[in-house]
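Quick heads-up: it's one chain on its own, the form predicted on its own, in structure tokens.
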Amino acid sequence: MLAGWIRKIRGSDNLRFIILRDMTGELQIILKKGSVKEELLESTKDLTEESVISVEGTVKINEQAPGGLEIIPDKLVVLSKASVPLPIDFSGKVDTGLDKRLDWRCIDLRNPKRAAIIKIQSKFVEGVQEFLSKNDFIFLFTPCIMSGASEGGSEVFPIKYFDKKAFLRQDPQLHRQLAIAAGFDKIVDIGPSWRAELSHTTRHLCEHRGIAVEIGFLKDETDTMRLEEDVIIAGLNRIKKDCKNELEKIGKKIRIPDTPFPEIRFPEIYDILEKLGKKIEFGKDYDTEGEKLLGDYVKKKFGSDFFFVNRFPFAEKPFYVMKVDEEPQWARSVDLIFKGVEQSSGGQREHRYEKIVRQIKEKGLDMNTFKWFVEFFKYGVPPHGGFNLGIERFIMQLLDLDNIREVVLFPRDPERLVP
């Protein structure tokens, strides 16, 4: 038995063709007077496109048919008849705006090109998981509900937690560090985070998912960079191997990048940007424009779409980042940039209790808010670090999509809370 959605119906009362679609592809059903039961022809006369049916019969090879196969049915059951007209056209014949498509997201995803994006994203994560599992990483699940803002900022969603005030996490960072303190020195946490930003850009979401990796006993932040390269290449190799049809549908090819990825550092970045016509105040971070300029610079100089930015100004980074001891103005903080857009933040964390306490005070944060985290560092924590790679943003850049919402099953942004 085969089952799926009717993509197309054509023909006459004596000869009818039905194109059936499911997750694996398409198949042609042929109902010809004299070759099938009369009641079958009659029962399919009023069928509508996107109705769900099941069919049993004789399968034949037909290279001209969709999917290279056709079926002559002995039995056909209508499981769910679709109303007409459909609320949106997902065939591509009509240019439907993104907002309207997202209002009817389930139907929008019936478009093979839209579905291909979701499948490619799935295979990327699958490849990453397989690589990390083979390299003895433990998969953990850290809390999504926090007692305080994990990065000390205001871009958090407050929630009512019985009689207490709580927040949806900005990042699973702090609990990953505590897992290292507990003795799990190779961990990964794949899950959601939230940012209460009133951002209406094509690359921001209020809810996003990341691949958060942390390792203990590292030499310095460069160990996290080498690991992130391996993670990305594992995911890309899986897409290249398993998503030939999906890549063909959206007209994309995957190129595996050379390693190591180029690295540029502060304070040299100020000179690079100034030569490119953008002046940044010394000790400050660059903005979105600067990010793109650096992407163009690296592409031209090194021929790479990927590069790391290292040694950010500590003043621009969270309290838990490790300073460079001999140059405390700079942090062992690393961003990965891909095609001119930030993909992850990471680097080496501060593991020395006295320095963490000092950095919390330096940031003007309330020590009591982070006591639950900091106290464990009195009792022996190894040097450690990691990164959190944004899944949706990475796939958006990989496939050169115009909007990150195309990658998300059901996006959440400042205006969208349904479906």
Ligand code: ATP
The other form holds:
Amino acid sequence: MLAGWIRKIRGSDNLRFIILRDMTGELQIILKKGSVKEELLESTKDLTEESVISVEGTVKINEQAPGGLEIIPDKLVVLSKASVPLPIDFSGKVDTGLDKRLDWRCIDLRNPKRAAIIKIQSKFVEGVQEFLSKNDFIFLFTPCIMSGASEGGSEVFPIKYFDKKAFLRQDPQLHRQLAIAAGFDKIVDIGPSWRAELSHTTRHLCEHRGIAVEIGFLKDETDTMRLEEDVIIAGLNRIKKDCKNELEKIGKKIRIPDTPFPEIRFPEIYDILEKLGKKIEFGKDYDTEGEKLLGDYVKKKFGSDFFFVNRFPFAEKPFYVMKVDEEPQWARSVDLIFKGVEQSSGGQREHRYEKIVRQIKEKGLDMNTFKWFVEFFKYGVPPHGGFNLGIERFIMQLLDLDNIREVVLFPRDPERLVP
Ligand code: ATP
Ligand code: MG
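What would the structure be for the form predicted together with this ligand, rather than the form predicted on its own?
Entire complex below, previous chain first.
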């Protein structure tokens, strides 16, 4: 039995063609007077496009037919009849704006080009999971409900937690570190984070997902960089292997990048940017324009779409990052940039109790708010580090999409809470 949606129905009472679409592709159903039961021609007379049917019959190869196959049905059941007209045209013939498409997302995603993005994302995550699993990582789930903001920022969604105030996590950061303190030394949490940013950009969501990896006993932050390269290449290889059809549909090719990815560091970045005509105050972070300029610079100089930025100014990063002991203005804090856009932040974390306490004070944060986290560092925590790679952000850059919402099944942004 085959089942799916009617993409097209045409013909007459004597000869009718139905093109059936499902997740795997399309095929043609032929109802010809004399070769199928009369009642089948009758029952398909008023069928509408996008109705759901199931069919049983004889399958024939026909090079001319869409999908290369055709069916002469013995049985055809209408499972759900679609109303006409459809609220949006999703065939690509009419240009429907993104907002309207997202309002009608379930119908929008019936366009195989749009569904291809979701499938490619799935294979990316699958490839990453397989790699991590083979390398003895433990998959765990850290809490999404927090007592405070992990980064100490204001971009958090407050929630009512009985008679207490709680927040949705911005990042699975602190509990990932606590998992290291608990003795797990290779872990990954693939899950959501929430950002209450009122920004309307093409690369920010209010809810996004990340591959958040953490390892114990590392030499320094370069270990997290080498691991991240392997993670990305595993995901890309999986897409290359399993998504030939999807890539073809959207006209994309996957190129496996060379490793190691180039690395540029602060404070040299100030000089690089100044030469490119962008002056950043010493000790400050660069902005989106700077990020893009660095991307162009690396592409020209090293021929790479990927690069790491290392040694961010401590002043610009959260309290838990590790400073370079000899140059405490700079942190062992690493971002990955892909085609000029940030993909992940990470690096080595501070594991020495006294230093964490000092850094919390330095950031002007309230020690009591972080006591639940910091206390564990008194009782034996190895050097550790990791990164959180934004899944939607990565797929957006990989497929050169112009809006991150294209990668999300049902995106959440400041304006959108449904469907
Ligand atoms: P950006 O500067 O691009 O806003 P960030 O530095 O605030 O990102 P991190 O806290 O470093 O973000 O989060 C780790 C990764 O998660 C980011 O590099 C990005 O890939 C992804 N990410 C973060 N915020 C968002 C968001 N609002 N929407 C989609 N992805 C996000
Ligand atoms: Mg970041």
